[in-house]
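Here you get one chain, nothing else, as structure tokens; it is the form predicted on its own.
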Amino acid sequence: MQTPIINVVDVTKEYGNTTVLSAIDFKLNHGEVVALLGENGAGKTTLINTILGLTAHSKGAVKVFDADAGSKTARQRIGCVLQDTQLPDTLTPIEHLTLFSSYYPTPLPLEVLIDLLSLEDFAHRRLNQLSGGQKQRLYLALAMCGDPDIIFLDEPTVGLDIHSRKQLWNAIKKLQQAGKSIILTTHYLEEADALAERLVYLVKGQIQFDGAMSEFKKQFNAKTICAISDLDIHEVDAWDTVTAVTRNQDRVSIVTHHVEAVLARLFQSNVNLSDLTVSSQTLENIMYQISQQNSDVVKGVDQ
């Protein structure tokens, strides 16, 4: 059995009368890539800051390589890419990397960093001449200067175009292949699906799911039937074989665990159907269902 490199045990964080994290148990093993997901205000940033030692928890224990969170021992083995990074625009990536490397006793060689993050084409350009994607790859290289074992990526591709995002994904996959452990927060659900093997989903400061991405999808194994149709969605929503139904202009989407029964009923209903498809649930739809379920529970308590 692996010894976890991050061990969060029964951690609670309170601000006055507000509980931001509630009895969190979380472990990270060597070489794992974990996507930490949840709506705004779910507690993602607070959990990360607690692991980094930037926020003191109210209850519980946090260890990083058996050292206290925020200790020098822990910090020397962690690299971070935060959402908002400000660097002097007049320096080049080579100059920034040289400066950051000087902070560490045994930094990675510059040529290794440049190759690992594919910085060759712009290593000698000034920062103000780089694209958003190029800057993000530089920030990731800066986080790697001290050859950390754990890397935190907080919304690493926000605001990037699709091409730049895919380039950064490839860089992150290189880090995983190099044996690095990664905790990733993102609002791009396809990003979590592409990069992470494990998903941790927070709702109102509590972990609602922690496990393999494939297992998460299996728990919500409904299918989505889409078609252009003049169906009455309120009538379809009343069918006991239908989980949810929505309309976007002339396209209707029906979520169901009983595809054959719903299709048969649709074909018998004498309504117009065209461009009909049946597909597996997307990660985004699953997240929406969990959020709705949690909202229903909260409403029930309030009543």
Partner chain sequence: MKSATLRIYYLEAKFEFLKAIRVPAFTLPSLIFPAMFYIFFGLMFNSGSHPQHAAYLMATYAVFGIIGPALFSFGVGVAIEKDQGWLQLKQASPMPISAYFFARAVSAALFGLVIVMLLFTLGALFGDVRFTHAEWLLSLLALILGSLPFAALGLLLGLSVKGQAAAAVVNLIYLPMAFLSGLWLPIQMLPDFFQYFAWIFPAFHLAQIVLAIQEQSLGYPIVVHLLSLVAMTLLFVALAMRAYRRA
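Form predicted together with its partner chain, following the form predicted on its own:
Next comes a single chain, given without company.
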């Protein structure tokens, strides 16, 4: 096991009576790309701000390259795209990059940045003339300009059209290939799936899942069987193969990883079934599912 470049140990953050982060343990190793998922208010941004040193935590320890979070050493090796950032409109990308590059001891040459993020078409235009995607690429360039080891991307593609999103994904993949460690928050499982190998799932300030993307999908790759039926949901819920059963008037939903086995047993038990459908899980369903479990953290496989 190598030394983690980010080490969050038992971090709790409270605002008054509200607990925003609760006993978070999180490690990031060199070269990893981690997707941080969670509902709004789950604590993703707070966790990132804590690691960046922008927000103080109530308890625990956060180290970045063995330095305190927010220390100059830490800040020199981190680049970030924060959520909902707007840059002053009256400067041009070149001017913003010139200024930002001056903050770092070993900045990337401007040409390299412009090339890497394909900024040349609008490098000399004022920001109020740029599209959302162009701005987002500039933000990424700002995150990159100090040639950092770790890059934080807090919802980098939110509000972008498909095309811009794909362009940005390509840019992020290039960073990944360049050996950067990336922490990415997103609403989109698809985006996490496309970019990250590891996934951390936050619910109400707690880590509900932390493991490989494949493991996550395996665990949560359940299907839903839906039918109009008078079956006894408590009986069905007791089956080993069934994850969850819910009834909505005469319609029953059964969540399971073993569709065929459950269907066979349903048919065998001679209950009335009509209007039967089988569908894949949506992320929303998974989130619902996880929140319903209300159980201990689902442990992924240690990498």
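Residue numbers count along the first chain shown, from 1. All values reported here derive from a predicted model rather than from experimental measurement. Heads up, when I say rigid core I mean the largest set of C-alphas that superpose within 1.5 Å between the two forms.
In the core-superposed comparison between the two forms, the C-alpha atom of residue 209 has shifted by less than 2 angstroms. Once the rigid core is used as the reference frame, the Cα position of residue 256 differs between the two forms by 2 Å or more.
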